[in-house]
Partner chain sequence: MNDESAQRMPRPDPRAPRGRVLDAHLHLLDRQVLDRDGTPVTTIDDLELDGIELGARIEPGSPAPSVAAILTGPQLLMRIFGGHAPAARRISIPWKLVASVGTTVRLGVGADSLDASWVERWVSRHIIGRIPGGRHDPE
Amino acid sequence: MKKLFAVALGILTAIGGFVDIGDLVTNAVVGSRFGLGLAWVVLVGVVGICVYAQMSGRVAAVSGRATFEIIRERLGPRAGLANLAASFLINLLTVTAEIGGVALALQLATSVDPMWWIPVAAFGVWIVIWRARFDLLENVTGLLGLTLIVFAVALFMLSPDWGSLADQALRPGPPADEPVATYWFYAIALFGAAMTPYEVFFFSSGAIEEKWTEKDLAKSRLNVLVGFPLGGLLSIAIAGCAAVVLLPASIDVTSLSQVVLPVAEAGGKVALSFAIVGILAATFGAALETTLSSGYTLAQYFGWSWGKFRRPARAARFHLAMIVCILVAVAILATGVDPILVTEYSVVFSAVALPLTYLPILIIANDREYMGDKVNGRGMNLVGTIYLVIILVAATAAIPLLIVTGAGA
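Take the sequence just shown and give its structure alone, in the form predicted on its own.
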C-alpha cells in the first residue's frame, strides 16, 4: 500500500501536467487532423519530461532545496529574475486555462454555461489549497484522474483498423491537405504541452513538501517512470480516439464535447460519465498544480516562507500570491475569452520559455557543490544535452510558426 501512494506525486503530476486541458484539446485536435502522425512527439515529450523531472527531483532530494531557490543562488539575482518573469507569466496563463478547463468540464456535466462555473471553479481551487493537506491533494486528485483510462478502453471498443493507425504512427508527416508549417506548429504545441515547466516546479517543490532526502531517490525515479509514461499513454489514446471517429468525419475540435464524442460513441453514457469524472479531476488537479507552482516560484525566489506543510498564517505571502493569481485568472476569463484559445497559446509559449528553466537544472545537476557524488552520469548528460538542443530548436521556431500558421488555423 505504501508503494502505491509513493507514486501518487508522479501520478498527479502526470495527470495534471500531461493530461490537463491543454493536452486534452491539443491531442484531440492533432488526432482529428493528422491521425497518429504526431504520436512520435508524445514519445519524445515523455522521455524529455522524464529526464527533466528526474534531474529536478534528484536536485531537490539531495540539496534539500527547490528549483528557484537554487536558480537564484547559482545563476545570480538578475538571471534568476529573468527566469522567474518568463516562468511566472507562462504559469499564470496556464492557471487561467486550467480554471477555464474546470468550468468547461462542469459545463459538460451539467449543460450550464461555463461563465457561471468559473467563480465556482476558482473558489474550489482556493479552498482546497487553503485547507487540504498535500498528501490528500495529490492522492485523491491523481487517482480520480486515472478514470481517463476510459479513452484507452474506448479506443479498443471502437475496433479501429490497427494497421492504419500503426501506419500513421510509423510514417509520420502531414496529410496532403495540411501545410507542412501547420504540422510542425502542432508538433511544437504538443511538445510544449508535454514539457510544461510548471510540472517540474510542482514535482521538485512536492519533493520538499514530502521531505525527500537521498534515501528517497528510488521513490523519485519510481514517480517519474510510472507517472509520466502513464500520462503519455493516455495522450496517445485521446489522439487515437479522435483519429478513429473525428478524422473520417472531418470534425474540427473546438470544445470538450467533441473531445469526448468518441468515448460516448464507444461506450455510451457510462463511458461518458467516466470521461467527465476524469476530465474534471485532471483539469482540477492541473489548476491546483499551476496555482501552487505560481506560489512556489515567487516564494522560492524571494525567500518567503512557503509550503503546504506550514499553516497559511506562517506562509502568508505564499498563500496571498496564489490568491492573487486565482483572481487574475478569473478576471481574464470574465472578459469572455475562450479557455480553449488560452490553452492553445499557453502550450506554445511553454515551449518558448522552456530553455530558461531546463538549462539551469541541467547545470545544477552537474554541480558537485550541490550534488556531491549524485551528479549526472555520462548517459544522463548525453540525453540531457540532446534534449537541450531539441528544446532550443522548438523555442526558436514556436513564435514564427505561430505567426505563419495563424495558430494552426
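Write the structure block of the form predicted in complex with its partner chain for the protein whose form predicted on its own appears above.
Shown below: the chain alone.
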C-alpha cells in the first residue's frame, strides 16, 4: 500500500493527462471511428511524456525549481508570457470541461440534470484545494482513478477477435470511409493530450510540494514509469472497448454515457459502478490538477509565493488566482456549452505551449549550474531532441488541421 502511495503523484498526473473528460470521450470517439488504428500515437505520446516528465521531475528534485520558473528564466519575459497565455487558456478550458465532466459523471449515477451538479462540483474542487493536504488529495484521487482499469478488464470480458484488433493496431492509416485529414487531426489531438503541458507543470510542482530532493530521483523515475504507461494503457483500453462494441453498431461517440456502454455490456452493474467511480475520480482529479496548474504557472512566472504546503494566507495571490479560475469555469458552464466540446479547442493553444514548454526543460536539464552532475546523458538528449522535432511538426500542423476538418467533425 505504501508503495502504491509513493507513485500517487505519477498516477494522478497521468490520469489527468490521458483519461480526463475530454480524453475519455476522444478515446472512445477514436475507437468507434478508427478502431485501434491510432493506438500507435498513444505509444509515441507515452514515451514522449515519460522522457520530459522525468526530466522536469529531475530538475525539480535536484535544483528545487519548478517548470514554469525555468521557462521564464530561459525564454525571458516575452516568450514566457506567450507560453503563459497559451498554457493558462488550456488550463482554464480544461478546468471548465472537468467540472462539467464531474457533473456528467454524477448524472450517470443519479440521472439528475448536470446543471444542478456544476456548482456542487466546483465547490468540491475549491474546498479540496483550500483545505486538503497535497498527499491526501493525490492519494485519494489517484487510488480511486485506478478503478478505470475496469475498461481493460471489460475488453477481455468482451472476448473480442484479437486478431482483427491487432490488425487494426499494426496497420495504421485512415479507414476507407474517413478522410485523411480527420485521421491526422485525431492523431495530433491524441498526441497533444498525451503530452499536454499541464502534466509537467503539475508533476514538477508536485515534486516540490512533496519536498523531493536528489535522494528521491529513483522515486521520480518510478512515478513516471508507472503513471504514464498506465495512463496510455487505459486510453487504449477505452478505444478498444469502443472499437469492439460501438464501431460495429455504427455508433459514433458524442457523449460520456456512450463511453460506458461497452463496460455495462461486458460486466453488467458491477463493472459499470467501477467505471462510474473511476470516471468521477479521474475528472475530479483532472479538475484539481488543472486548477492547481493554473495557479502554479501564474505564480511561477511572476515569482509569487505558491504551494499547498503553505497556509492560503501565505500564498495569497496563488489561491486568489485559482478561485477566479473556478468562478470563470462555472460562468462558462452556465451558458450551457457542451463541456466536452470545450477541450477540443485547447489543441490550438497547445501549438504554442508545447514547444515553448519542452525546449527550456531540455536546456535546463543540461545546465550544470542547476543540475550538478545529474545532467542529461547522451541518450536522453537524443530522444529529447527527436521529440522536440515531433512536437514542432505536430504543433504547426494542429491549427490548419483543426480548420480543415472542422475539429474532426
